[in-house]
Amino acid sequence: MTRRVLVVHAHPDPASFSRALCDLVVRVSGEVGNEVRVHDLYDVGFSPVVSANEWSLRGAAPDTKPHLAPFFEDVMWCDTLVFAYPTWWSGQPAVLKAWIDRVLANDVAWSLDDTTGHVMPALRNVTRIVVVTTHGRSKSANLFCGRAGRAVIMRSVRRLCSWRCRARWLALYSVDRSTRFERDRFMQRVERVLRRIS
């Protein structure tokens, strides 16, 4: 089955291990016959700043934010979301958090029920989420800190998707002290997961 994969990447250094992981995701997704689109947030200059005007339009229809239209379109097009980024301070880099804040917007990723005021999922097209991330600290240190970044995607973002959405969290811990062997082994794990997604 051909999937429509949107890869969202956030790292400022084109020579980083995170960028190598993003390139791997794009390559493998294409090799297995999927359609792939990429939001490389630093490359496209995605702003982490919500302007006063955009804030005033936060509940307005997507067509009031034409500067975000290509991002909205890709989110509504895909059935698989892959996030590739380093975990900093227990969470996503600011530019990726801003993408979540600004692109997963009202009438794109969710809507409000007029009767109850509850958030209603709108990304029913998304049935798979994969997170490919690195951590500077150990897994136990991340557990101690509460893994806030993991909750953002695995709970909050996932809740906006299809009830059938399956999510995978692929993390390399203690990346700053990792060996080439450990990084290669992690990349092999990422590749195996991507080749099995259907």
Contents of the next structure:
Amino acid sequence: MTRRVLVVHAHPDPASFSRALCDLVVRVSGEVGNEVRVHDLYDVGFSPVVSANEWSLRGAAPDTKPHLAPFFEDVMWCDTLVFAYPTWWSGQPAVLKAWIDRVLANDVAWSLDDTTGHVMPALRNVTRIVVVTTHGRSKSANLFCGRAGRAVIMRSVRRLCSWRCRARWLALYSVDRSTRFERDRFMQRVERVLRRIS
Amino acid sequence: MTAVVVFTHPKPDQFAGELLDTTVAGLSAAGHEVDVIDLYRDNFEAAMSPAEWRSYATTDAADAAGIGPYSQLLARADVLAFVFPMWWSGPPSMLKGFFDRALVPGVAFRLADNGRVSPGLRHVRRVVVVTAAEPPGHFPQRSTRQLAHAFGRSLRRATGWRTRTLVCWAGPGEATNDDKRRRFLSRTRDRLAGLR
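Got the form predicted alone; any chance of the form predicted in complex with the partner chain too?
Below is the entire complex, every chain and molecule, led by the chain shown above.
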């Protein structure tokens, strides 16, 4: 089955390891016959903050935010979400957090239940989430700090997707001290996982 | 004693503004001199630019990036407080941008030649997190509260391992129910006033 893959990537440096991982995801996904779209947030100059205007429109319909329409369309089109980013201060870079805050909007990713007022998932088209990230610190240091960034995707974003959505977390720890061998091995691991998603 | 409050909200006229006022009042009552950094009012640039990324490991990064005033405030803080809403289990992108861009080597931590990292904000004795929960029904509230603690804990690389985090966390009821809100605000004020 051909899958529709949306890759969301944020890193200021086009020569970075994170960008290489993003390119790898796009290449492998294309090779196994998936349709791939990419949101390179630094490349498109994505605004890193929720403006006061957007905040006041948080409960409004998506067509009140025409500047975000292409992003809304892609996120409703895809069935696989891939996030490729570096972990900074145990979370997503601000630009990627802004993508989560702004694009996962009312009537795109969620809607309010009329009777209870609870948030109900609306991204039921998404059945797979893959996160490809790098951590500067070791795994134990990240565990101690509570892995706040992991919760944003594995807990919050995943909850907005299909109830049978499977999420996979691929992380390279201690990347600041990593060797060429470790980085290559991690890329092979990412490739192995992405090849199976087709 | 100096307390620095980092405030993040696009529209501070409602509950968020009250949280800020309460935090400032509480910390002042504790005898702190309070400085407020309002990221939305300052139009803080949240995205780290490619130039900043390239000069990240050099010590003059703080001046080059135009965040000098912030690093001067951080350099004399005894208490570091964050007032923000939780969005999707994390801080708003604006606040995350403050972490990415203002807590850089030379300000928040020091990089030794052998790659070891040592804290640069050891003078911060307490980290305070004042935050409001997500809409009801989204998540179990207890785990949201744990994430607020995790947010404070991630700062220990900058403040040293002994700095403790105080979390004042408003549940979904507090934002809507007037009575609950007043009680929460006065309790928060008292807790912060007792911060020595």
